[in-house]
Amino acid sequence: MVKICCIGAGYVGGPTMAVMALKCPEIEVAVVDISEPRINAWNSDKLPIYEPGLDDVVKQCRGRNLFFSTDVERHVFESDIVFVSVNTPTKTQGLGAGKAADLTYWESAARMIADVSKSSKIVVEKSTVPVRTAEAIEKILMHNSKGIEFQILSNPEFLAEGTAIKDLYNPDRVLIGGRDNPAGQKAVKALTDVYAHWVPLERIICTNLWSAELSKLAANAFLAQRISSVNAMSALCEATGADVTQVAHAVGTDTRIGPKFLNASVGFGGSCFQKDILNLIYICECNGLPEAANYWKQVIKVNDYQKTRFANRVVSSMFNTVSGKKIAILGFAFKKDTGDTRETPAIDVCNRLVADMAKLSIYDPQVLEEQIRKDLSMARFDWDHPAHLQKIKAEGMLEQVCVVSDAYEATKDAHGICVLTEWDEFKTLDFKRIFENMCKPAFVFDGRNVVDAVKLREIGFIVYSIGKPLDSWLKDMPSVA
């Protein structure tokens, strides 16, 4: 039999090994973590990370084939390949600070495969990577192998949180890159072998190693590039009267350029997106291209300004002061249908109100209270690092923060709604009873285009929807900055 172990059991790692249990049974894969409590989850009813379809992926597998474990030596030591998913966060210090990708996690990880290892392994790009880190694992693995033989390949994930197990399923593609010689071609074919029980070979495209490990950054910086473009659309289409929505749909039926990715909104989040940039930008600025580090950054920075001017339209329409003023967050996940955090806009606009001295009652289906306020009392870049190396904010602002269970009471007594993640479940609220017990004039701020404007309108709330027409109040309110 097959043995998979996959060092890392977080967002990547555990839904891409539990599909792979499902689809391969003959196959014995073991996910395994430092962190005791993140596996006592993966074994529980409960598991650490939202996904919709994955509950049932786990228990499908769990105990059968699929394992999860913090016995890390002993599954690295029994397998034929081991998939590296450990964070890659950006530097907070040091050379490359606030760019570069920190790969102390990965080197740990390789020195540790070479030390328990006796037999050949294929070791598995499978975090995000700088372009060329294979080639330094290669020489961590190949200076401590004690003659054993390591193959290395690059196999980045492209999946969508929220949508995860259906990408798992049926992804648009499966990339695997190695080396062009008879042993790294043997071991492209031994993984494809793998992916080929349940997605069509066509589909299973094969690169050298650095190709592999560019493409999974270009994708990212591709994507994200595409809303910062819609979103700087957004600012000019609320200065003209245009309406973003109309504008992208006329821009996305052209089949050069296409519809996905061009949803206005109050900014991009997630693990990836401004982390592969910045290390992308740090890559071009290493190899000499300035220019092409300036043309990424413009995409970092766009985002930083979405963010900057939703937050200001929220103070300018309520007479240019928060001051006291109970504001509700409707959302603090990056996404619809994740609990993911990481990188969420809802940081950004959060602290923004916060030192404007607003009251802030939040609420999300799916974020804890404890995650919310970690996430506004940490500093930038630190999510991604290990709890001790994290450094707090100071928390007398948080006293500003309350987190509820619900959307009604999150918005009782409100001066203001703020919708920052898209759930399903904010299109159908009873906006009636929310506005009988809100402070009036009562405002809509929707920083995802999910409301019914026009109804909300005529139920007597003040709303802004991004990139959309302004409301003839917002008109007569001071310019955001």
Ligand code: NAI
Contents of the next structure:
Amino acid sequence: MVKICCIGAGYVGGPTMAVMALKCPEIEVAVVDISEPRINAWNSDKLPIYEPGLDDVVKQCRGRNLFFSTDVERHVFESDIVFVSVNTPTKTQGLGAGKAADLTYWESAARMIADVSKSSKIVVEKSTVPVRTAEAIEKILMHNSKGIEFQILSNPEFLAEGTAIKDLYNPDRVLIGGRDNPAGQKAVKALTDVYAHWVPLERIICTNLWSAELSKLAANAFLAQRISSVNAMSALCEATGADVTQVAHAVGTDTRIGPKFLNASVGFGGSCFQKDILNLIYICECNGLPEAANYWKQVIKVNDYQKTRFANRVVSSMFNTVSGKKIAILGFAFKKDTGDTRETPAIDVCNRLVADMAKLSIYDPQVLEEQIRKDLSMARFDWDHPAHLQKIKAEGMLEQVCVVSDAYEATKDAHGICVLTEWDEFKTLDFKRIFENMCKPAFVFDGRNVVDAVKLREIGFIVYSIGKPLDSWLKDMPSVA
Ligand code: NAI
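Next up, the form predicted together with the ligand in place of the form predicted on its own?
All chains and molecules follow, beginning with the one already shown.
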């Protein structure tokens, strides 16, 4: 019987291993973490992350062949395959600050594996890491191995939060990179056999280690680049009277381009896109490729531009001041069907509005008040000027923010509404009721193009939809570009 252990019980480790345990009932899977509250939550009825379908999978296997534990060393010691799925954030200080990946957690996991192992193991990079990290990990393991053999594989994860279970059941591909020698290929085969329990073999791609590591960074860079491309187009649409949805549809029907991931929005967020592109930029720079680095920098710059452009549009439309005005924020998570707020565009938009003295009333169906307050009170790291932490809030400004538990309460007596996450429930709100309870003129700024703008205009709202032809009201206001 093969035993698997996964270090890191986060957004990737938890769901990935739960699905693996479900699909491989004869394999024992232990998910371990140094965070006791996180492991306690995995062992409770209220899992630490919200992900559609996850509760069901965990309920089926927990206690059978899926275990969550803080006893990291024991489970690593007992297992044949060790996945490492710890966080790899952007470095905030020292060499490479603002761009390079911080591998502190990875390195400490690797040293611990070397320390406690008494039998040969396959160590799998599940975290997203810079290309050639496996080489460094190999060195740490070999130099501390006491004669035990370790094989390193790169098996980056491509799940998307919000659809993680669906993605894990039916992945577009599983990527496994290994050393091009018999021992390396044997390890690749062992991991392939695990995935082959439910993934068709033709969807399991085997490459060398460096290609697998780089493919993950490349995939995220390409995905984010599509969003920045359509967002840059959305600014031009607003300036010219074109409609970004129509343009995206026309462009996306070209089979070489394809229709997915072409929705204009207030900007991309999540823990990965920005971090992984910054990492890619750093690797390009370290390899003497500044032109390639600058190309990818623009993807993040356009994303920052889009968030600023949105916030500026809110302020300029409302007579160039939001001071003392109540603004309802509908949605705080970085996308629907997740409670994750890491790098959510809502943080930047809210900070900007708070700095202009607006009073915010925030509602998100999955994000807790504590998390929102924490996100808004943290100094923001400026990736473009890594020495700076942006402190745009004066002490006490968070008093301007309240977090409420439904959209009607959030919008009551508000001057404007910003839709910042595309939660389905925002499409079916009773906007007539909302309009009646708002100050007039009542504004809706739709950062996700989810509300029915025509209907809302009939009710009496002034509506801004990203990348769509502007209301005459908005056209008459000062330019926000
Ligand atoms: P996360 O922050 O949710 O989870 C990481 C966990 O690792 C934390 O619970 C932390 O306590 C634990 N940890 C850190 N050091 C440890 C150690 N030495 N021993 C035991 N536990 C330790 O991070 P998330 O989102 O799961 O991401 C993990 C990796 O997967 C990152 O490299 C990320 O870039 C990558 N990734 C994330 C995706 C996502 O959608 N969140 C998708 C694909 C890849």
